[in-house]
Amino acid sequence: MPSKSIKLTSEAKIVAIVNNKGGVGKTTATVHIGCALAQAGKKVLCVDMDTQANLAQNFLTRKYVNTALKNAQNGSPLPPERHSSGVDILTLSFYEATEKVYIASIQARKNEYDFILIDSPPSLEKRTIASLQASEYILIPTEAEQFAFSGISNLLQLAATYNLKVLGVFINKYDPKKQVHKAFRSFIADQFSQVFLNDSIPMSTVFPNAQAENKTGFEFYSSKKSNPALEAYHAIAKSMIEA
């Protein structure tokens, strides 16, 4: 087990967003809550520490982040790019460093900002550390799936070991008409209520549709009337916003 870090004191909520298994929708959600808390008035960075670089790609252009900005990283950290949903990203996908240069990397913007949310890689490497070293909160995304939540015992003791207060876990591509997702919701729930959020994030072609046209899901949605998903970031948003 890693050792415990120093926490630094910031004005802003540095939160790692972390699972170890990928595909649980880790990056969509990071997106999609910063987007929600910069539509609630808080000035958000997210951070790009996947080495694929989705968030980064899902806020600006796949060929401009594979191209432009990974040629331009050239051994150091670049500046953050402002997203016209307000979101700020800081793209640290092609920055080599240790965990040390990582963390303050990070931490050296935490008075620029209301809440820093750190997309971290789908396995416990270097740079999830970092990530975790980095925050003072931890949010868990997972799916209502066996293998998807099987590893949230061990997240929420790698909480324990940094001192992060758990801001929640909640489900991502939540299908409440399918039996197995309601059975493993309910299941998850009860094992971890003192960290479970209500606001599942219910299956969507909102999110799919939206990358595909390089737009996040708020961008790509433009009825007036609600919609289930978007609704349930905000909701996770307003409850990270009052922790």
Ligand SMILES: Nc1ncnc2c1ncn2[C@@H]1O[C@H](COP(=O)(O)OP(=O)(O)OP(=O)(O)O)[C@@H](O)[C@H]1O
The other form holds:
Amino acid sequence: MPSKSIKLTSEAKIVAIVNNKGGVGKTTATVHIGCALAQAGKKVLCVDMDTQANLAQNFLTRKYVNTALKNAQNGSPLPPERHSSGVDILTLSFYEATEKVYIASIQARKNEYDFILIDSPPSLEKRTIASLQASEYILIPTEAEQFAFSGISNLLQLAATYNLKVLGVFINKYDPKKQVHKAFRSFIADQFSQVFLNDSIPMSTVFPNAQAENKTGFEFYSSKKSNPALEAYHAIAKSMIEA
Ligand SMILES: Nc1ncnc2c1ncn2[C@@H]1O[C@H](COP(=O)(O)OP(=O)(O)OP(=O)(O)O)[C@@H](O)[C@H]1O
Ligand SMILES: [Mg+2]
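For the form predicted together with the ligand instead of the form predicted on its own, what are the coordinates?
The complete assembly is shown below, putting the previous chain first.
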């Protein structure tokens, strides 16, 4: 008998990256975990479900995003586009469809990849619900502050409603020099100890600077020295492979 940990099918782990609070780092996390998984040899599809199309902009050119918009207006999304990192990107941002069609568009790809990561909008609208319904897992980025913290219980309840396995709650934009960040981090770690990921993503200029050039942090950061924020994304990707 094979042990339980052996994956018997070649289906992708489909992961919704969700927090209805805006700006906590859903898109940045999706991009960098996607790249870290690809660097670990995994086949990865990142899906942009947000009408802001920030994920597509981070990975791809303005020309591509404009073409995705035109195609969607004509009734069909573009097929996945390969980024130099090896990650494929499916842009559903401009494609108006029912939940059922979104779910089918994502799940139709599950035999082609090891991971499908879905970047969701900052609200609990149809697109986010479709992301949750298409997924088997949820990953929740948050910030170490009051309003972000107070939404976590609701998100975990939502995950239970959709029968999702929680890959983790992790803190983004963490500054250990800030007393308030340290206090909220230990509070969140205590309150949600079953799902809390120890690897917090430090506050880093790498992400906004890279995004200003339509690049990922991995492309932008050329130094041979390791970067703690990028390393933290590697650690989270590793925990997702092992989950
Ligand atoms: N670790 C970090 N350190 C510093 N800045 C960061 C970090 N992670 C993300 N950012 C910046 O924070 C901003 C918001 O990040 P991002 O767009 O990923 O959040 P989001 O949750 O996807 O936002 P939205 O809710 O609008 O979709 C961006 O300018 C991004 O560059
Ligand atoms: Mg976003």
